[in-house]
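The chain that follows stands alone, in the form predicted alone, written as structure tokens.
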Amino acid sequence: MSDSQLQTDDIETLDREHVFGTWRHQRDFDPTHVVDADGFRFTTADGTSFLDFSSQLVCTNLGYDNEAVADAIAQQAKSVPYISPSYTTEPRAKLGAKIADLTPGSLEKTFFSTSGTEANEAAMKIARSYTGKEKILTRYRSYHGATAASLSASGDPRRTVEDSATQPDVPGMVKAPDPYAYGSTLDPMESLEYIDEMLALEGGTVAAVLVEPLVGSNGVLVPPTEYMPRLQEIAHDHGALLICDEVMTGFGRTGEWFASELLEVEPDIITMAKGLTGSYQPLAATTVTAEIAEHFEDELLNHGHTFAGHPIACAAGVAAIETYEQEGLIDNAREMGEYLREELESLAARHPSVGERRGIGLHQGIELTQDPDERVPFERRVDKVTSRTTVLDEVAERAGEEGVYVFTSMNTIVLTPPLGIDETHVDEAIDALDIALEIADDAMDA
């Protein structure tokens, strides 16, 4: 059969037979053929159109039809499509300078890679080299990537599944509690004092504290405003750096370029990916302070990638940043985030199964509960790595039947739409969720 004769069933079967699905038992893998994407919607082969209200995996910040980014990719592909990282190109140099201008504090110099996972791997290696220490302290409700070290740094249940591919952890990872008031015995600020004691008991052996300023796929957790500055102070008191993983929250998602700004902290190292190009190209960055950069003037940066600073990806990054600026998308995310917050609060008041709304800007989530007094979840953490269909899965599916795509994680419906949305898109999503949440409301009595 020629490629031109392939039908949707053929494409889905070929993919199912010859391509691994991610994070799943392969028997459950049933991919749906997507044939078009435009604006903030994508369309499957059967003609069904979905409003993308999660930006896929919190990454398609610009939507699907940005001509400036597409043109930058095409133009760079026709000039210098690839060159070794030992050379430079205009897009790489310009993007490095733009990131230095946009990031908070004295963050100055960047290592480019291709995914958030790699960005966090680079950050950990840089911190270890700079401090001469080995350990990395992270939190239990966290996700930092899929490779050995970054998954070991994560607290996500994908790390703890009984599988020789993920266990034992890479040595040197230390886990701490989270700022999770809804589901923890510790108040968020009490959890900081716990971290302070942990670092003291580790005896000055921790190179860095690695955290998501706003936790993403582990429940959209928002710390108190004073949390991040105090966390950095604690880290520095014990000779550790603060690494902020902004793979999800970078590039306007919270209504600021980076969540670190919003939470009044200037990290020693910041990592980013996803929104850096709006996911038009795979690109990530690890950016460090001038002081850390100076360390490597005479010390070996023992790290590299074939595709580090890929010129096409960097061209996409420059064009994406220019789009954020020219179209006022950061301001729009702030304004639409406030509107979305208000509508979600109203939604929660109508549905007893909504236990808590959390989020900032267009980084929002609603956690569901079987019992709001006892805070009984519908979805257990272990369900992340099982084939069990949960009530949240059913809610997301029902929203999809109403034409709105959302994804769920850790008992939370994650709502992270593209930054260019308007009130009509919010209203459409809320209407779909209003219908879908009846499933959860009914399940409270089951």
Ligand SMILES: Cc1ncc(COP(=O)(O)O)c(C=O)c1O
Given for the second form:
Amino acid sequence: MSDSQLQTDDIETLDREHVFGTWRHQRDFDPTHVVDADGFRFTTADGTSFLDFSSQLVCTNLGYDNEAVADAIAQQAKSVPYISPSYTTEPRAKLGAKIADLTPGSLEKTFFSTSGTEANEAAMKIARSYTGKEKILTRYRSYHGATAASLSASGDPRRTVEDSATQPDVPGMVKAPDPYAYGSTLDPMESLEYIDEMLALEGGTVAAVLVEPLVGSNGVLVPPTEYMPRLQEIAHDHGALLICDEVMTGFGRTGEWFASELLEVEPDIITMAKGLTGSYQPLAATTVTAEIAEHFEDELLNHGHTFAGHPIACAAGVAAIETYEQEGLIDNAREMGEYLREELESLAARHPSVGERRGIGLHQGIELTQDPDERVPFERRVDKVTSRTTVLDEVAERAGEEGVYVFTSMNTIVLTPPLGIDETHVDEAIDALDIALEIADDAMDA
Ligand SMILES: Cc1ncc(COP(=O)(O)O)c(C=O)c1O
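Write the structure block of the form predicted in complex with the named molecule for the protein whose form predicted alone appears above.
Every chain and every other molecule in the complex is listed next, the one we just looked at coming first.
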């Protein structure tokens, strides 16, 4: 059978038989064939079209029909499709310089890789080499990647699942509490003093504090304004670097190029991926200060990948950044984020099952509750790894029936549309959620 003869049923069956679904039990994995994607919508083989209000995995920031990026990819594929990282190409050099320009503070030099996971692995190795220390302090409600060290650095339940192939953690990971006023007994600023004490008790052995400045897949957690500057101060007081994982928040999601800017820190290292090419190509970056870069002039950078600085991916990165700039997408994210925030506040007022709205810019979430007084969640952390269908899944499915795609994570419905949306897209999503949230309202404790 030639590929052109494949029908949707064949495709879904072949895929089901030969390709693993990610982060799930396989038995009930039933992937749907997507046949088209255009603007901010994608279409499945049965002709259903969805407004993508999550940018897939918070990554298709530019939508699906960006010709400039597609052309840059095609052109690069026709000139130099690949060359060893020991050479350079115009897009790689341009992108390195552009990232140095856009990132806050004195971030200067970049190591390119292909995923957020790899970007964080590189950041941790660089921090260890630079400081000569081994430990990395991270927080419980966090996700930094899927490989041994990056998953050990994560606090996500995917790290601690029973009988996990990932346990035990790689050595040297220290876990701290989070800024989660709604769902934790610790006040966010008190949790920082706890981190201060932890670092003191670790006796100067921590190389870096690695955090998502705005926590993404662990519930869209926004720290108080004073939090990040104080965290940076604490880290530096104890001789540790601050690494900001901006894999999700980088490239305009919060209405600034990087959330670090908004939250008033100048990290020693920033990691980024998803929005860097608008996900037209797999590309990630680990960008360090001039001072850290200088360390490696005479020290071995003991790290690399075949696809580090892949020319086609870098060409996509340059074109994506030009698109963000030319189309004013960062400003649009800030303006539309404000509108989305207001509409979500009204939605929350209409639906008793919405416990809290959180977020900045176009990185918003609504946490649901069975009981607003006691803040009882519908979904517990363990549900992330059991494949159990929860009320949140039902809400997302209902929104899908209304033509709007959203994803859920940790008892929170996450709303992270592409950055070019307008008010009509927000209205469409709010209308769908208005209908879908009735499921959660009805499921609340009597
Ligand atoms: C904050 C953060 N860091 C790291 C990662 C890992 O990125 P990747 O899936 O590209 O390896 C993710 C993925 O969602 C993420 O959200």
